[in-house]
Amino acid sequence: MIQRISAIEEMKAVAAGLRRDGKSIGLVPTMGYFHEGHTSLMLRSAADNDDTIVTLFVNPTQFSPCEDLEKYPRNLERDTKLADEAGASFLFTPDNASMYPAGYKTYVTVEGWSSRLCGISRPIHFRGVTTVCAKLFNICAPDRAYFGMKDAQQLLIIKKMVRDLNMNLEIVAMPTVRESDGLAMSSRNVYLNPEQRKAATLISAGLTEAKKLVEAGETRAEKALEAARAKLAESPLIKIDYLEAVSEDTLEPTQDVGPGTLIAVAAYLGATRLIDNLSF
């Protein structure tokens, strides 16, 4: 039976006890409202490790004032049940006051990488992500932490932080989990009305068109992006935030598509912003 812990010091003590007992610890950091993408991370962690800690914290420092912090979907009881069924040992649910007490002033930033792609329209987002992940890594002391490839920029930034700060854990990347029609699973999909939900499938379809072109021998990033953009243009409901081909080593734009290239897209359907990507 999963154990729910909310106090930081209790979670630290539990993690220290596991390590003293020689147990391996897997960590799955989340903001909750679980779907199959989340549970795929938990299942993998439970298979890899003696104990899995799932963290559920809607992190305020990665939301701008105009974003959806207050309306972000939440269902703690359902999430607890799903984490339990996926084999997690602990669900860590700290509150804002304990994670960011009065007078909090310390942040972790991966320079340059955090201001690309999603960082342009969400300038404080990745500073919040890296800060909260660094805190969770310190609190939970995992051997491995699990992240989905849907959030590719987040994944690459966290890997960079772990390397640069000599953190003693492995970051495990897991494939994007998709709905039957190709839409990448996201907690924000619940915001879409039926027309927007139907149009949203063009995001993954556009990436598929780019992939087909590259697999047929195209190496020019511009041509691959044109193919994706044409598919997205089939619906007037889609407003592209960005669609770029970048190097996974630097997150800088690249003119050629090949191994180590990431094609990443963010698009709005109404007020809902969705992301997806394709890695070569």
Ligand code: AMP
Second form
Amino acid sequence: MIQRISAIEEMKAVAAGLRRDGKSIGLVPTMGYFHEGHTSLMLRSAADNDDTIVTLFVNPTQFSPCEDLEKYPRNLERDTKLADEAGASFLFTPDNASMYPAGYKTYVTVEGWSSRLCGISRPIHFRGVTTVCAKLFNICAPDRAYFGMKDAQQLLIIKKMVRDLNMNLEIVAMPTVRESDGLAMSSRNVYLNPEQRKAATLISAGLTEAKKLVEAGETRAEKALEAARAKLAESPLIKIDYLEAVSEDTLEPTQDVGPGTLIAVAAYLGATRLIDNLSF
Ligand code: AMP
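The structure above corresponds to the form predicted alone; please give the structure of the form predicted in complex with this ligand next.
What follows is the entire complex, opening with the chain shown before.
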């Protein structure tokens, strides 16, 4: 049966005990409201490691004041059950006051990369993500941590932080889990009304158009992006925040697409901002 822990010191002691006993630890950091994207990470971690710690923390430092921190969907009882069924041993649910006590001052930033793509409209977001992940890695001492490719920029930034700071864990990337019509699963999909939900399928459909072109031999990024843009333009409900082809090594825009290129998109449906991507 899964054990819920909310005190940082207790979580640290439990993780240290596991390591002393020679157990391998897998970590799955989340903000909760689980769907199959989250549980795919937990299942993989449970298969790879002796124990899996799922963390559930809606991290305030990655939300700007105008974003959805307060109304971010929550369901702790359901999440506990899903994490248990997916094989997690612990659900770590720290609170804001213990993660960021009065006088908190330390932040981790992957410079440059944090201000590209999503970082343009969410300037403090990745600083919050890298900071909270560094804290969770220190508290839970995992051998491996699992992240979804749905948040491709986050995954690349976390990998970079781990490399640059010589952190002692492996980052495991897991494929994007989608609804049957292609929409990438996201806790934020619950915000969509039925019309927006229908239009949202154009995001993944646009990426599929780009992929088809590239698989047919197109190497010019602009052509692939044009095909995706045309698909997204089929609904007036979609407002593109960005649609870009970038190098996975540098996050800089590329003229050519092929192995090592990421096509990433963020789009608004009403006030809801969704992201998706495709890599080759
Ligand atoms: P979140 O709770 O949205 O912060 O996500 C927690 C973890 O689940 C992150 O590593 C995400 O990339 C991953 N994740 C979210 N949605 C999906 C999805 N549709 N497929 C795979 N992984 C996902």
